[in-house]
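Have a look below at one chain only, the form predicted on its own, in structure tokens format.
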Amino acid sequence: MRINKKNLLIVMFLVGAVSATSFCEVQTSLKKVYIDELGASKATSGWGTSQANKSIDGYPLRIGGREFDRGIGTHANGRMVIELNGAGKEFHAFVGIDDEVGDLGGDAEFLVVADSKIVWSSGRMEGRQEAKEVNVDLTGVKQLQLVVKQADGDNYHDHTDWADAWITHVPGATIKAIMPPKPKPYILTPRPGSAPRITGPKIFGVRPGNPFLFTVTATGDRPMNFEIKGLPQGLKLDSKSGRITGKVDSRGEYKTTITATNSKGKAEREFRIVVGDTICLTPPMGWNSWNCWACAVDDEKVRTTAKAMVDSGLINHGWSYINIDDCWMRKEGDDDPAIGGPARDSEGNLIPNAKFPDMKGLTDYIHDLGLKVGTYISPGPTTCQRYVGSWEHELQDAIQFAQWGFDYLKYDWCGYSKVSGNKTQQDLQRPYILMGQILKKVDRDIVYSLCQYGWGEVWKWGADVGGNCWRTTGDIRDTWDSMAGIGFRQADLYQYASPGHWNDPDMLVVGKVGWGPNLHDSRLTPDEQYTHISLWCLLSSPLLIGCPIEQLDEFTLSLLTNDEVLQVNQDPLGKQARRIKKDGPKEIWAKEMEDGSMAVGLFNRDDFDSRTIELRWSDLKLNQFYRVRDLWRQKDIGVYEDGIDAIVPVHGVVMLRIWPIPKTAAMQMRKIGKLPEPK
């Protein structure tokens, strides 16, 4: 056939038509799936429960005045992981803060992550802001993550929506949402040896004439015998249990030497007893009932915990307090016979509820185990859970706590708002000044813990009102964003920590938690839990376990029994770590130790990738050779002249301790390949 110009045009038209038809067929053959169809239950949320086609509070999805029929309502910090296996083509959504927060604020950042790489970011978004549209090419992507993060220091009111959110994909492909995989626990802490190793605080404070109770602790095979030289007059040591009891009337600092002996060897360490006005010379280490039992706490659970503290061996690592939080009192007007009834007797004395039938018997039981015991109340008419408080009975209650035998008081603002009027600095300090003055007069040393959530910059005046520790934040939860958000915000508070006075970023959330009878394993990953314990120890924070100790697994036990890590927390110098360097998600924190060494934490706050963190001695204002030891592994790494690099996993930590080494000694050690053991 002869092709002339006319025929050529006809052929080109026909080919074009076929091509256009094929293109349209390809486009229309793609399938669309809305993310709400994939299951809102698979979307994790920093608060509440993610919901399909509704906000986190269960209302229609609305962003910036615009309502959407479909999507997922969630809360920062949240994540949804979707398996595409290369079949996806496009992701589309509108994102923003849900209008239900109103004038309460809220802000967040939305991220679209393809195969661990951030491919779209909303930047910081605020309440009432117009929704932002998302369009992302998914060609070749195996895994899609929809992430919403808090944009400031907390996630309060961060109600967030992925609205009109859908994925197009090739026909026949399986697109599914999965729960983010939880890494398996791994244990770094070596098991204690058979020979004695003395643990716990190296210093202890007591007021003149008050009852003295301190248990010398050590790891190693039992039976073990304890001796102490230089014990001041009025004190005696039980050589089998290591318990020191009695009273000391004369002020001063007494240097003693403790010896622990068993069939495998002997250990010796100096122990200082300071008789004066300041107690709690190292941060308290123990257990608190709230994070596991909340108002389900009772006498039996507390006794079980105390016995487990001994049976698990935690007591041998310096853990000593068993603290009962809210809900041990009575709640007037409540119909439940277990907690209701008159809150005080005819003389105004507190009456524990029926779940605590013998408070003095309970404290005696705990003391007989070599442990101490703490209680809780509010300065207001009621506590957080509306049980009776100490309002207008402060002196009477403090005397009763001392008579019962309590060694620790958590004094929680809750309920005091009803009578405080305002929250001026004077209002915030008033109830704590009063109780602080009273506690100094009772004939028992009671550690005084202020709990008013960091209001009024309590770290600046907590010591002045008699506080031994003070909460610097709201309540912690077992999520990375809560724990890390709280912990790393302590960076500027180091100047307010000293022996007897501690910043308190709240209790530990490792092991099983639940705030009631229904417990679950901590939602922190293993690396996040290593970060949690490392950071709290560097911060010289009170260490209060929040899980049922009788249910400890091997991993959690290993977190709580690393003596070299705990020694950083209990160091007598009483310094709090400073943040030395911050480079994006990489942070270096360092703490001066009494022996001239430094404890250092290398933290990786990146959500997706391991990072190499470079620690230079110049960052620490140091300039000589240093011996470096990995504290979690309890292993010397080597001697380094300029610094050391470490690969740190996602949300993880490498915790080190470094000692100065003279140059000549360092060169000799390198030559012979040996390093000295730490003292």
Second form
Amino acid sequence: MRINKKNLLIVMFLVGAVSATSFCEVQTSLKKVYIDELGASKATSGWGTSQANKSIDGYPLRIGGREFDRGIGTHANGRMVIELNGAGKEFHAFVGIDDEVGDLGGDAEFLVVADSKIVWSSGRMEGRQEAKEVNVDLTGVKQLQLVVKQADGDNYHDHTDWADAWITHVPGATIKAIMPPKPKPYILTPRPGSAPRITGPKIFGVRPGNPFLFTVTATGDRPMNFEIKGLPQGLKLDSKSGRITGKVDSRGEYKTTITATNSKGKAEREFRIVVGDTICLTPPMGWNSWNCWACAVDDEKVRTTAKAMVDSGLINHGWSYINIDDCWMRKEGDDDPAIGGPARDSEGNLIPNAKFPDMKGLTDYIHDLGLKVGTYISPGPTTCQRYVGSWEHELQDAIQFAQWGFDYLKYDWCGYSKVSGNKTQQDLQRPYILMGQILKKVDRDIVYSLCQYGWGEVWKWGADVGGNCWRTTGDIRDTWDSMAGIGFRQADLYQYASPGHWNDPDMLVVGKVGWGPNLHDSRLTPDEQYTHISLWCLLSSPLLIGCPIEQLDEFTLSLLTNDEVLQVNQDPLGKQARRIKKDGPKEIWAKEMEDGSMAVGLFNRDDFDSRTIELRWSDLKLNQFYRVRDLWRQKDIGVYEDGIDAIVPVHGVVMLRIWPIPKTAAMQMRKIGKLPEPK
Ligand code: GAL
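The structure above corresponds to the form predicted on its own; please give the structure of the form predicted in complex with ligand GAL next.
Let's see the whole complex now, leading with the same chain.
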């Protein structure tokens, strides 16, 4: 039959009649499945293990005084993914915070998501609140997600129940819960070419008369030969390794030119040496033992990592510090001979524990590789892990650190609470002022890293006490909520960052982490990891890798070796990115660069959908032609007059750098095909 207007109506009527009949039949014979029958193990949970017909702690499900026989007890942030394939009819549940939390203050939001669209939200719910009833029509829905999210910035006590929760569906359909699929890593960073490309910072600060240690880094085939013009008196360059050593007595700024040559070509770059009071002119880049090994750290693990820093090629991208965190000292009174015993000798000198039998040997080994080395201690009588601290031995310890050859000190508050008094602003600053004064006097440049979790708005006084960086938050974990919560919370701190003074949102959680001795792959998705590195680079944060370098996989290596992304972090201007625009989950951050360009991050914080983010030059208060480069892909994408739109994946980022160019030049570049037309 040919379909024309008239018989189309007849067809529509017949189809309507048939579907109405079958709908009625289906209505009467719908089946019901309780979500606890689909397997509580499929419901992920931010703490503990989800339980069928019980709360997360294993008690009867109870919300606002009402008990339920069935359901799933879980914990924010969690999710259950259920495949319906269009066979579902209705979802029903009562939701709320389980009464077992009492007055401890749990809160959360419950979301019902149908094919990536939020179709029901409970809003914020708190403990003791009456259960809310959910009824959602599932007609045509392929995939249902039941999501619980923390509501107040942390997930403490967020015990969340999906009670009396069931789905009706057509008979014979397979309704099953699946583990949320784990997205596959994808690599964007191009492999470095074989010709030389100079990497690392373009500026380096040193105090007059102190030992100078800097390794010029470059990618490209080896052997490579380094030369430098304009080196101030007192310094020399080793042409094979690129290592500059010696000392400079006269203050001043020295402009040098570095050349790197190999069989495939030659690269040249300006490098400024600033001899003065400020060191750490670009954010420190390196490794720290805490996020992987915690107290399982020992001499061998540190050496293995340092060696791997060289063997993996990371050193050629500017990664330079190998930092030992807590647990290298002795823990007095501990039965374990590896860590117990007197913490100091009869003269009060620190004695490292048996896992660090030769501290000077270790630092020499690391220096000989062309790297620097860092240590850790607390201003209190003990560290966080109750190993000995520097309390009443500050000067002696700082001299010891310098003698051992350390280049970096993380000074972690922790045990200081025992002696600090009331934690007034003065109490908070006292130990940091003291160590700051001492470090200025020792005859070695030691990067001073303040760790007191952002208390007393440390960003306002960290630089005054001599700090080169200061932690702005508590400890990071390898979850989206932790990483993104911390990272995006830095938005108002941009004014406190400058060369030598950096906000520190904690160390990186890519690769294998685990806080020792057992490690797991970072639970961040690949897109979340791109966001992590991009954001930390835009924020001019210290970049401290927290995984064992010798166990790096290809994806993690690619994240840590994108020189154009790292250059954003190491830019000599030392500005921190500002949040330019926030539209729901869509955020635009921009960082001014020394050469007049801007580095821009387009972030999508939405949990379910990719988003198109429109970057307009007017948002950046700019109004001319810009050449736009995709930094992760290291590719120019065009010349744009007003701005650019980009599709950004869930929890992902598009990282750009834009350079202003005159209109005539822009037109000419397009004409000769040097740059593609905008897409
Ligand atoms: C915490 C600090 C961590 C780690 C740990 C060691 O206070 O924030 O980064 O150093 O102590 O015990």
